[in-house]
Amino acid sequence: MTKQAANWSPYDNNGGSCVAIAGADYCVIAADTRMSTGYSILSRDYSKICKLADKSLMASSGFQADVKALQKFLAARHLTYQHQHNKQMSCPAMAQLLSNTLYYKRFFPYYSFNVLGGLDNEGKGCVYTYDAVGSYERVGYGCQGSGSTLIMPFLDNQLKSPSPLLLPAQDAVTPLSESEAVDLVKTCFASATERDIYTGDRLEIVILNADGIHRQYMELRKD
């Protein structure tokens, strides 16, 4: 009889889907807070955004119990930064952090699809996109996890980012109101709930501006 290799993975796929917009004064982030398995949910009411400074915060698909380390190791970086140097971590220095923490697990990556948004030294709002070992790139907005397919089309065909390619390089922050991207927001993950199983439940939204952070939450379906 031969002997057949145990199908074990380190990793697995919680699912759901996270989305991010840079405004001129302000930064929308959103997630649903639906948690998965396979065809079995285990949570409907876990939160994907964690703040990781005043004006920096992050929405994780993908494995879950690696983004819960992520965040662990990023919050003691922070704290080591703030001791070091009397003031919070800005966001494009805790991008690039993101980045190489990301990248040193190369090897054995984190398996977390991030999107990290904020506010920059200019009070201008700046999202950054990210794969699994750490490439990124600064955009006016972005989304990623298992609904990121249906709904960053939507997002082209209604915001029209201009190519990082342009010389003279232009502003990548989108033209909407702050609330103009909350509701573009909303149907995104309106419409993105009823083709993919994995969204659902509660959508969560973090506006982040110069008065500070403010959330909002819209019920999603729950089949």
The other form holds:
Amino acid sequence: MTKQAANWSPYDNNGGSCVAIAGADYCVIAADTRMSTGYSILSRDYSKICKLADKSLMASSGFQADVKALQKFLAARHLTYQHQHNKQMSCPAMAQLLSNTLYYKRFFPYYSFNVLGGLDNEGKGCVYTYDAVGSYERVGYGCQGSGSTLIMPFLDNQLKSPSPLLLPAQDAVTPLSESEAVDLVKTCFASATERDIYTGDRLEIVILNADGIHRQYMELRKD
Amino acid sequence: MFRNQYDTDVTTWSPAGRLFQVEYAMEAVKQGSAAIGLRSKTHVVLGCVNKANSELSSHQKKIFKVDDHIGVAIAGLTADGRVLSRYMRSECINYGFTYESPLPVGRLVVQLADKAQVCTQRSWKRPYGVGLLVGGLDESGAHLYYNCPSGNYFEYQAFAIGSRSQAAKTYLERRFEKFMDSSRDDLVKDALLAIRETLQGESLKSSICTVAVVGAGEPFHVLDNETVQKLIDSFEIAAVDEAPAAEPDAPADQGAPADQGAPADQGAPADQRPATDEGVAPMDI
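Next up, the form predicted together with its partner chain in place of the form predicted alone?
All chains and molecules follow, beginning with the one already shown.
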């Protein structure tokens, strides 16, 4: 009796890339807006970034149906938290909740590759990077998705001081200014779009700082 | 009330066809401190009297935000009220998760009433000893409901429950026909005046009452102490001749100006203690 291969998969990969960079008093979270399946494009204008709390944003690539379910679940849990604690969840708290939520489905995972970005309790930027089953770590910058292999080495090179490759990282967050970080993100995606077919169309950049949340868009190559 | 042989458990009928345990539960509501609610076409205002056990303790939380569009004021066993509020919040979250739209108020009160009814038909349970004034907004407009321990619910233009609520009801009965077209601010003033009726002579200050509003474009929130005190001041001066227990006594007169000075002070430190301050609106999203 030879082992049968599945004739159907519950998962699909909708492609796309996500990046987040933490600064001294800001956090930049960015993702492209292309949603694909196989070699086809489903949408050129689909947001992968979700605001989970006042100071936490999550960018997720992977299977967008699972991503949407995960976002809804976290939003509902956040409402419960607010009822019980009379305040918004902090970014580190949300990070732990996301990890637990992902591991809860260890044996039928959310096919969601997440990057959580926000401000910690002291107002400093924080970025948390995850795998599909909840293993997470606080880092100075992170990226996930189809373009991550192209973007990550570039970030390691450009953001030398928070890079964990220095063993240990010299700085927890990048010393770059907010506008420099935004420019860096734009450069990352412009490059990734060239070689990754699943990344392109438009870049959505969200900046979180003491003044609140600001959104920016940049056009990318549409081929 | 009367002690008799048919009131031992809730599953025993009396020969006259009454469930005494349920009626005793409704008595518990009448013993709690007053809560009032009133509504117009577009807004619902809930108010309650907060009496702390002693000067040392904080006062009971009697108004709960259930969702952006629904809030509840309770009278009676506040612990039961707290538990039911948690149930209501959970129902709203689940409905929103499934249907991506706010739970209609009428559906929530039916679920609440069904939950209360269960406790009137199980020998190992007791009825909830709390009355709930549920105020909310949905597609069909602004609604105010009263849920009682018996499992009944009614929709109201305005209502008051708890101790000395009859005084507030009398005031509301005189004015309710105008409420439908009232502005939001007039509705809040009427709520404060109704609360004052239940105080029977004691002067109204923001430290002993809580007011919450929900309306079109205005998510449910509790008004902070300063706002409430300003509103009280604005009509207290105008309504000196209208005051129910006209205060000719000297001590009461001396009490009034001193009281208006004190709450302003209480407002500031109270705001710094978010856990106990009724004025800080939870979930200011």
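We call the rigid core the largest set of C-alpha positions that still match within 1.5 Å between the two forms. Just so it is clear, the structure is predicted and the values come from calculations on it, not from any experiment. Numbering follows the first chain given and starts at 1.
- In the core-superposed comparison between these two forms, the C-alpha atom of Q64 has shifted by less than 2 angstroms.
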